[in-house]
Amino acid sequence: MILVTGGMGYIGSHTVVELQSEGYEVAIIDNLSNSSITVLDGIEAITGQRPFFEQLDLREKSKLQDFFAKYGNIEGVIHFSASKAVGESVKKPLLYYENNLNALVYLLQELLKKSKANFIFSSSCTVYGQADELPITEGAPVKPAESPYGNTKQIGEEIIQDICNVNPNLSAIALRYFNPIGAHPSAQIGEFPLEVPQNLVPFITQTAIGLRKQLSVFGNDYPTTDGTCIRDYIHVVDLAKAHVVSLQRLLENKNDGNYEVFNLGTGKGSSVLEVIQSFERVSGEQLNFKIMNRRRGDVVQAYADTTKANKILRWISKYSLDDAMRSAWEWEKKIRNSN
């Protein structure tokens, strides 16, 4: 059995689908703080199988211990449970340190009780900050974090690496994502922020559907091709498949050492305006957006060198930016019951 913490969330639910599609038995832990119980229906509609689900907050140590006592056959853990809004983390740093770090420690403590444990950590390209060179390789220096959220990802990686250094029974892979977007092609699951979106694509689709009045584009005077910030946008299904490949690597003992790091992206940067143009192209909608002043803390450009993941994991992103924007729009229309 594979445990997916935060498996009801955006990336987690897509990963559960890919795991079940590969024949894995899956258990999900989620406190439903930023997700809905209806996600289980979407997963079941796609795969024909309903994963085991326990509503549980990982910060409740005794309940987590009870869970591991109940499910004694867990072979691997994919850990998504974390608060993830950069702006919110600046306002509520203690919440982020408690939720993202305490929960990680409690989870690792349970894994160390096993004779062999395999762990996939949901990390982020935020650890690189504004990289000195592009594209960004795994060897790029980790920069001082711009936010408490980014800091929890850096510290999380350090905690895991420290434990792997002294516990040969734990094997771990940290996956540093760039910018996940899109939805499952079935439109059964997708990104569904419960509050105002913190990410570009759901804000685009919510603006197009009429839920938001206007999209703000923060800055058009950056040193880029069109003056807007550039990011590496990866389809969430590609991202989910990379988790399955990484898990298989650990289960088959193919890892080089018991701690590895991989970038996950497309290797191509797209500007904010290019993402908007892609959406308008695939949807036929004209988006209401306005250029605003720069936003403090925004990195100018970030896109991945994916050579390591391509060669070692034998994984490569397959979906285009248009594919991702089309799937995001179909998902938005479905959840708003619009035709």
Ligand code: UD1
Contents of the next structure:
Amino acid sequence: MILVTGGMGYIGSHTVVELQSEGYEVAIIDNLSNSSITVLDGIEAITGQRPFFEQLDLREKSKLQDFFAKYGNIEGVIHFSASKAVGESVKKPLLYYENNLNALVYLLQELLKKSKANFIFSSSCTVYGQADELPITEGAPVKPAESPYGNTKQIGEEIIQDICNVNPNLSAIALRYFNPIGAHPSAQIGEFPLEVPQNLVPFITQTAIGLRKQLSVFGNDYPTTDGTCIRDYIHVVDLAKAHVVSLQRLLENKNDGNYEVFNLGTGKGSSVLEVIQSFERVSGEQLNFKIMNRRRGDVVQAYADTTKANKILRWISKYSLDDAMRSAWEWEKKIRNSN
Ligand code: UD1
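Switch over from the form predicted alone to the form predicted together with the ligand, please.
All chains and molecules follow, beginning with the one already shown.
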């Protein structure tokens, strides 16, 4: 049995689908703070299987202990559950430290009770800040965090590393995501921001469907080809598959040392305007957007060197930016028409 915390969320739900498709039995823990119970229906519609689900907040330590007592056969944990809004983290830092770090500590405490534990951690390319060299390798220095959210990812990695140093029975992989976008091609699951989206792609699709008036493009005077920021946008299904191969690596004891880090991206940078063009191309819609001032805290360019993941995990992203934008649009149309 594989435990997926935050398995009702955006990346978590796509990973549950890929795990089940590979024959794993999955249990989800989620507090539903930023997701809906209907995600289970979407997962079942795709895989024909309903994962075990417990509504539980990982900060409730005794309930987590009860959970592990109930499910004694957990062979691996993929830990997604965390708060992830950068702006909110600046306003409510303590909430972020409590939610993202206490939960991690309690989870690791349970795992250390096992004779062997396999752990996959959701990290972020945000740990690199504005990297000096592009594409960004895993060897690039970790820069001071720009936000409490970013700091929780850095500290989370450090906590896991410190524990791995002294506990050979724990094997962990931290996956540093670049920018996950898109939805499952079936349009049964996808990103469902409950608040006004801060991320580019949900803001684009919500603008096109009429929920938002206009997309603000944050700056076109950056030192890039068209002046807008460059990111490495990766299809969420590709990202989900990388979790499955990472977990398999640990389950088969193929890891090199008990703490490893991998970048997960496509290796290709795209500008904000290229993302908009891709959206317009695949949707046939014309997007209402306006160039505005730069957003505080944005790095100019970030895209991954994916060599390590390609070679060692034997994983490579397959979907294009157009595929991702098409799936994001299909998902947006589906949820707005049915709600
Ligand atoms: C952000 C977070 C990052 C987090 C990631 C995933 C910041 C500084 N970074 O990454 O820590 O891991 O989300 O949740 O917030 N853009 C617009 N208009 C919009 C929204 C975005 O022009 O309305 C631009 C941004 O300036 C940026 C690009 O689109 O150049 C991507 O933005 P976004 O989707 O928010 O992701 P990141 O900022 O890369």
